[in-house]
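Starting off, we have a lone chain in the form predicted on its own, written out as structure tokens.
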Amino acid sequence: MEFSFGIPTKIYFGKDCIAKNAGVLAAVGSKAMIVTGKHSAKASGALDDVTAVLEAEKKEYVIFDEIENNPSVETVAKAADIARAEKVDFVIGIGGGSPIDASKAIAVLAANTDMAVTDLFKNAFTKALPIVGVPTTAGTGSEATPYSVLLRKDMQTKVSFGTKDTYPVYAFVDAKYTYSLGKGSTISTAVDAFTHAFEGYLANRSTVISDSFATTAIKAFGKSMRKLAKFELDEADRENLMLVSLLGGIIISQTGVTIAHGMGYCYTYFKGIPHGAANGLIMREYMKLNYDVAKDKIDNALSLLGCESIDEFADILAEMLGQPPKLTDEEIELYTKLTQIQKGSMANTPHKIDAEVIKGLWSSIR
């Protein structure tokens, strides 16, 4: 039994922790740049939370709040560039997974001057600004990982970076500020946080200890998971689905994710589809194709998530997302080239994946 484990995030969890907790944020540096949507940090009341302490604690700042619901290179090039001219010593990113993982790239950008934004993806820079993590989702958990996906439009798919630079240095992860999405936002976001989880627990790269987490992470999930399917969701469930989502970002900072995010990023990219639906809609057919190397695993989490079949567990999450968009032939083709980029998911994966295994898994899904 080989493994390490490490998570250099400091956790803050639970209500107003981000007041409670003032000195902490305040004591990160002089002035920060702010990173956000137009609407989730303000509508949350996380991006008040923020600035009270801020400016309480007479700390400059300043707010870049155009980062898209998936972030391009473009954009967080721009952002960088602010950045350098406000002289801003660390960034705090506010909202789902696209606004923190914005933070970190520009985090990046802003103390490698002469870097170009392609060259985030070479992982071969040793610097970056500090960055603090306030999710204001249930999803992504990227408050405590290292990785930053972005859009990149010359490739017509997501690419993501990391590295133990890019870990925010503190996150704080209050479940109130998930009370302001609505309906389809809840359940994209814990349903992602959902396949972090499952997707970590069957990682070629899991451990003992990424184990354990997953297996908490998706009890967890299956506890709420039926409440999130009808919207009846209360303050407990909220809470609950925020740990989901927070283990699974401490579990994928372990083992990495497997191919069902490697697919999901062409659903995103061409349909529009939210990131953690496009996952979910992978997921029954993923399944399948693991079981026969991981039958134990899935079987464990379907007996966690109170599921006596994997179909059982799909049709759940079809009553949340709907069934998959209808592909044509030529779309298998170029979703089946375009998921081959992700080599590390592929490799991640417990079923042995190649071209073949990844046309077959999008032909069965349409």
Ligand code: NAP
The other form holds:
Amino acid sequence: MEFSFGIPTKIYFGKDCIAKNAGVLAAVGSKAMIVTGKHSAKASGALDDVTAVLEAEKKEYVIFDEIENNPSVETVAKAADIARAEKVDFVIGIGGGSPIDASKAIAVLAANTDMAVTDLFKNAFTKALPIVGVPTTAGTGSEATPYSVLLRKDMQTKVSFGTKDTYPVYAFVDAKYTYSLGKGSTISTAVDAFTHAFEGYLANRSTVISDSFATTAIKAFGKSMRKLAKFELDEADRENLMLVSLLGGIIISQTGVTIAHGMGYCYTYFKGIPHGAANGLIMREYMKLNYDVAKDKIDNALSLLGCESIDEFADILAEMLGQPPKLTDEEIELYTKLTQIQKGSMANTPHKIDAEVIKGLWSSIR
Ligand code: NAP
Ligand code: FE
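Same protein, different form: I have the form predicted on its own, so give me the form predicted together with the named molecule.
Starting with the chain above, the whole complex follows.
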């Protein structure tokens, strides 16, 4: 056995964890940039909880609320200019993965004055402002990962970066912020969380420790999965799914993701399918492809989910997500080419992945 494990993020999980740990949040710095999307930070109640603490502790803050779904390099560069001009000394990302990922990019750009936004992806920086993550979706687990996934129009795909400096210093994880999430977003984000746990479980970089997190997360997803499909979630399910999301983040922070994520970016870029749903639509064929090389783990995962076969599980996902879009031959060619940009995901998948296998996967999904 040989492995390393560790994340520098200190996690506070549970109802009212921000108010209960106000001193921790306030001690991070003296002036914050709060990074959010347009509505959800307010709608979820998370923004009010954060600003109440900052105001009570006499900390200054500016709010940047322009983060779009699938944040672009242009938007984070704009926010970083403001962060520098305002001389903020920490960044608080509130929202789904999009604002939390964006806050990581802003924290790096603000701390490295002369850096071009595209240099983020070289992972060559050595400092970032301290980052705090407050998730309002139970999905990405970005509050516990170093990764930031940004949209690059010049490359027609999403590209990620992340180093030890882009882990949030604190994560405040309170499932009550997800109560305002509607059916479609709840399902898509929860499926993202599941795919992190499952892909991390299968990943070539998985370890005995990440596996123990993964089996806990997969079992927890199985507990709420059928209620999720019908959108009949109570507070305990919401908390359970938030735990899956957090564990999923911790898992992929160690293992990385695999080719399902690498492929999903094409659905998101070209078809506008939300990130989690995009991965979920690929799961049936992804599981079947990997079954010959990862039979024991896939059988164990199915048993933890309470399912007897890959198709039984994939049918539950289909009940949640519908069917994958029909692709033309030209689309399959293009998606096959673009999927190969995701070299790390390819190398991390247990089944050998090359251009032919990717094309075969896209062809079998359509
Ligand atoms: P998101 O893109 O952050 O948000 C999706 C939508 O849900 C937005 O319209 C958002 O509204 C809304 N929303 C968020 N929380 C809400 C709430 N509590 N109530 C009502 N609406 C709410 O979604 P996400 O799935 O969490 O994040 C996806 C992004 O994370 C993708 O870019 C993906 O590539 C990335 N990702 C990152 C990692 C990582 O490790 N860092 C892992 C997986 C995925 P607002 O716009 O108003 O906020
Ligand atoms: Fe993801």
